[in-house]
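Only one chain is given next, in structure tokens, and it is the form predicted alone.
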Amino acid sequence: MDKNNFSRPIDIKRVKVTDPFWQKVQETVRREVIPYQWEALNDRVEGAEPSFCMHNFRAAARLNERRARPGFAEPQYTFRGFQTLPEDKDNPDPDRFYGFVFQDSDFYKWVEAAAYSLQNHPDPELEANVDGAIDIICAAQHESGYLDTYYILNGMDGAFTNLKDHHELYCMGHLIESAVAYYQATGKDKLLNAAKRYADYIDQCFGPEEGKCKGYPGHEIAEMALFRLYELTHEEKYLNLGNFFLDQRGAEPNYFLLEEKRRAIDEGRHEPENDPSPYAYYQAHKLVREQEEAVGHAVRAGYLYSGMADAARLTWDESMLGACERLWEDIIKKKLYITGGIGGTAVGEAFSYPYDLPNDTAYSESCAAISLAFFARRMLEISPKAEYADVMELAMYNTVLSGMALDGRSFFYVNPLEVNPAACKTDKRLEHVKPVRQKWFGCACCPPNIARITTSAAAYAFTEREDAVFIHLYMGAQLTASNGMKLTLESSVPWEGEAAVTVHTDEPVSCTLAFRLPGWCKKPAVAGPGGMVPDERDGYAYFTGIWRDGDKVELSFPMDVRLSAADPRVREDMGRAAVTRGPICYCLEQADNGENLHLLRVDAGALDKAVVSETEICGHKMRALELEGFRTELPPEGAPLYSDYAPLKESPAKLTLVPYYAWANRGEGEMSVWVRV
């Protein structure tokens, strides 16, 4: 591990995104998504599943007021299940907890998205709204510092009794992430102080010391959040607590197994066998440093691996980095969808076995693609290798954006690569797949997660160290490096492959500018000022020297229309190809090609005749592709179900493809990423 390679995301306060593509996305989030999600969190979206998120915080705040009254009796915890719904949905009890056990986290993600938006676009009305909501959250905090409305309302005696499933530490992680982001955006520390109080309480309860709990999060994110809090405050206890959670995970005796045994005894059931393998779902089946295969719930895994990468960088831990590298290799070589999604099965929302990447039953949760982008960026911070940025870009331009409608008012939880609406409505195996985006979800982790990563996209595009600035994604922007040098990046990506960076400085500056050479471009061309010649390594072009005002680096990444094939071990994609151009994966839609997309075949020998044209969907300009192909002719109705084999008749057809992220914005219809060749 070379510490000289370490970099950190540029403070997005020092970045103004001017990119036509990402500026449009961020404006949609600012104008539509953030206000819409606030309404959803307050159960004011007609026809959407209720959230109960702010309901629970208000109920907890009222309960705290009653605690000060004489004769108050604390609620005693009785198991209420993973999700609690009111008997009368139109008249929920104002003092009861409703929704999923992790409902608090939706608010925290909303705050985080709002914080990033405020850093780029000050909005006094939004800031005042967030401040008022933070007042409610802080009023809900228990006097001990504990802050989780499920147990505050249902009985504090149940706290930390079901770490495997009840998400208290997960909610703490999102609280910390939002509190740090809001503090950095506004300088206001009320939510940050609440987060620190909760983290301090956790630190008093958990750790290697005698008498402390030896548990760890069932759903990871607390690890990476604690490391972020450490980097802000420089308080070692947060670094140590994050490392404790990582080192304890999967250690013997397995804490989740002990927890289940205690619960079985309390409930008069048979104790479970001494077998840690079921806890692979939680990545707790073995020590994290010994893990080699990405298994279990894909979002939890991505968050864990992100925390592991943070730990490797912050503590210079070679063994932790080695585990990260092994897990990364397993994902990208055996378990990654061409759209940048992960998680092949709805069973456990999990990674499946190697090369099992079904298209129509794919889970590919929006949050899982986001977790992969988190992991990729942290690996880039350790070692700038183009493969990390290539995957990060793939996830962000495709599956992450697919999770949100172009108008920002409906969302996908699941991102399949093939859809037949009729099958979705009649086949139980596809009940998780929706042919159109939903207004909201009872389990609504994805919508606010999409909002927070898109509003902070600049932190994924640019990182820096004292002597260098790294361009990972070609996102048009004006940015100021920590050495005071200003850069203007102009880019036509993702639709064309031209980009240029211009230096603005009053005095000559000695430093390195490093540019990623995208893996999707076969013949990149990079030209520096005054004959400056780049040093190329690990997929980056490094220009090192003295930079003067007006110096310019010009980059050209020709974008070919490509047919991509999967490894033959991926059974579902044999004899099929995916169409890509630049970082964008394309798909066929019924809106352009009619029904029965499975009858279409692309002419691989006529790829040179592909036409790239500008189109517009829901007010968003993008590039569409037209390819030569064929349509199989169907036999007449009433023909035998089976007959002697004979080649089917085909007729020439024009195939129109649109960006995958834009599918299902023109009504319900079939969709397919993979097409026969």
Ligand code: FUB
Second form
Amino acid sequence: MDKNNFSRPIDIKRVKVTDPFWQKVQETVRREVIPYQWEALNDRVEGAEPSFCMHNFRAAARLNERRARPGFAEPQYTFRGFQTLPEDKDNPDPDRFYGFVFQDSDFYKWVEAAAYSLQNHPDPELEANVDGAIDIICAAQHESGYLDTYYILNGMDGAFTNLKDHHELYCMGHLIESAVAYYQATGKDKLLNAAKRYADYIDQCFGPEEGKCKGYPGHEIAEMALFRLYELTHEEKYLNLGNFFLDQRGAEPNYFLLEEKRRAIDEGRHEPENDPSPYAYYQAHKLVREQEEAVGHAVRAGYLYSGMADAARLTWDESMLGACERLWEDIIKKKLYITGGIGGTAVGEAFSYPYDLPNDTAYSESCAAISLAFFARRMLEISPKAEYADVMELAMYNTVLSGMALDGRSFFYVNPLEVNPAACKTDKRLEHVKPVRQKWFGCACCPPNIARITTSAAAYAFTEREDAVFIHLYMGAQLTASNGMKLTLESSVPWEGEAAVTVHTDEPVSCTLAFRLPGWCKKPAVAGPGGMVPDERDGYAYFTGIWRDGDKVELSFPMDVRLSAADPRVREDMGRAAVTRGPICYCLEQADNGENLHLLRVDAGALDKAVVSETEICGHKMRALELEGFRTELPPEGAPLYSDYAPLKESPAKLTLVPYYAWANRGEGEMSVWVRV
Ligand code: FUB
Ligand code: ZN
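Form predicted alone done; form predicted together with the ligand now:
Next comes the full complex, and the chain you just saw is listed first.
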């Protein structure tokens, strides 16, 4: 590991995104998603599943207030389901906890998105709303510093008794992420102090010292959040706690097994076998440094690997980096959808076995693609290699965006690569696949996650170190580097491949500008000022020298329409191709091609006749593709189900493809990413 290569995401306060593509996404999130999510968190969206998120914080705040009164007697605490719903849905008890055990995290993700959005676009009304909500959250905090409404309302004696499945440490992670983001955006530290109090309390309870709990999060994120808190505060205890959680995961005796044994004894059941393999779902089957395969719940995995990459960078830990590289390789070579999604199976929302990437039953949770972008960005911070940025870009432009309707008013949790609405409605195996986006979810992890990554997209596009600025994604922007040099980036990506960076500086500045050469472009061309010649390494062009005002680097990444094939070990994609252009993955939709998309075949020999045209879906300008192909002719209704084999009768057909992220914005219909060749 070469520390000289390390870079950090640019402070988004120093970036103004001017890119038409990303500006539109961020505006949609600012105008539609953030206000809508606030309504959803308060159960005010008609026809949507109630969240109970703010209900729970308010109930906990009220309980704390009562606790402070003389003569207060703790209420009788009773049930503790993973998801608790009111008996009478129209009359929830104002003092009870409802929703999923991790319901608090929805609020934190919302605050985090609001924080990034405020940096991009100051909005006093939104800020006042967040401040008011933070007051409620702080009032809900237990006097010990503990802050998880599930146990505050269901009985604190249960706290930390089910780390495996009850997400107290996960909620702490999201609390920290939001608190740091909000502090950085506004300078206000009320939520940050609450987050520190909770982290300090956890630090008193967990650790290597005798008498402290040896457990770790059942759902990761606390690790990367603690590292973020450490980088803000420079308080070593947060670094140590994050490292403790990583080192403990999978250590013997397996903590989750101990927990299960304890529970079995309490409940008079047989104790489980001494077998750590079931904990692969939580990536707790082995020490993290020994893990080689990406397994288990995909979001958990992505968050864990992100934390591991942070740890590798912060502590220059080669063995940790080695594990990250192996896990990365396993995902990229065997478990990644061409849309940048991960998680092939709905069973456990998890990675499936190698090369099992079904299209119609795919899980590909929006949060999982987000976790992959987190991991990729962190790997880039350690080693600037285009392969990391290529995958990060793939996830961000395709599955992450597909999770949200173009108007920002509905969302996908699951992102399939092939949909037949009639099948989704009748086939139980497809129960998780929705042919249209939903207004909200009882388990609403995805929408606020999409909001937080899209509003902070600039932190994925640009990283920097003292002597260099890295351009990973071609996102139009004006930015000020930490050395004071200003850059204007103009770009036509993702629709065309032209980009230019202009330097603005009063004095000549010596530094490096590093540009990613996208993997999707076969013949990139880069030209620096005054004959500056780039040095090429790992898919980046490095221009090093003295920069003067007006200096310009011009980049051209010709975008071909490409047909991609999967490794033949992927059974479902055999004999099929996916159409891509630049970072965008395309799909066929019924709206353009009629029903029975499986009857279509693309003419691979006529790719040179592909037509790229401007189109608009829901007010969003984009490029559609028209490809030459064929449609299998159907025999008349009632024809025999089986007959002697004969080549299929086909007639010529034009195939229209639209960007995958924009599918399901024109009503319900079939969709397919892979098309027969
Ligand atoms: O468990 C919290 C979140 O809910 C996970 O990240 C998602 O996969 C969903 O299960
Ligand atoms: Zn999710």
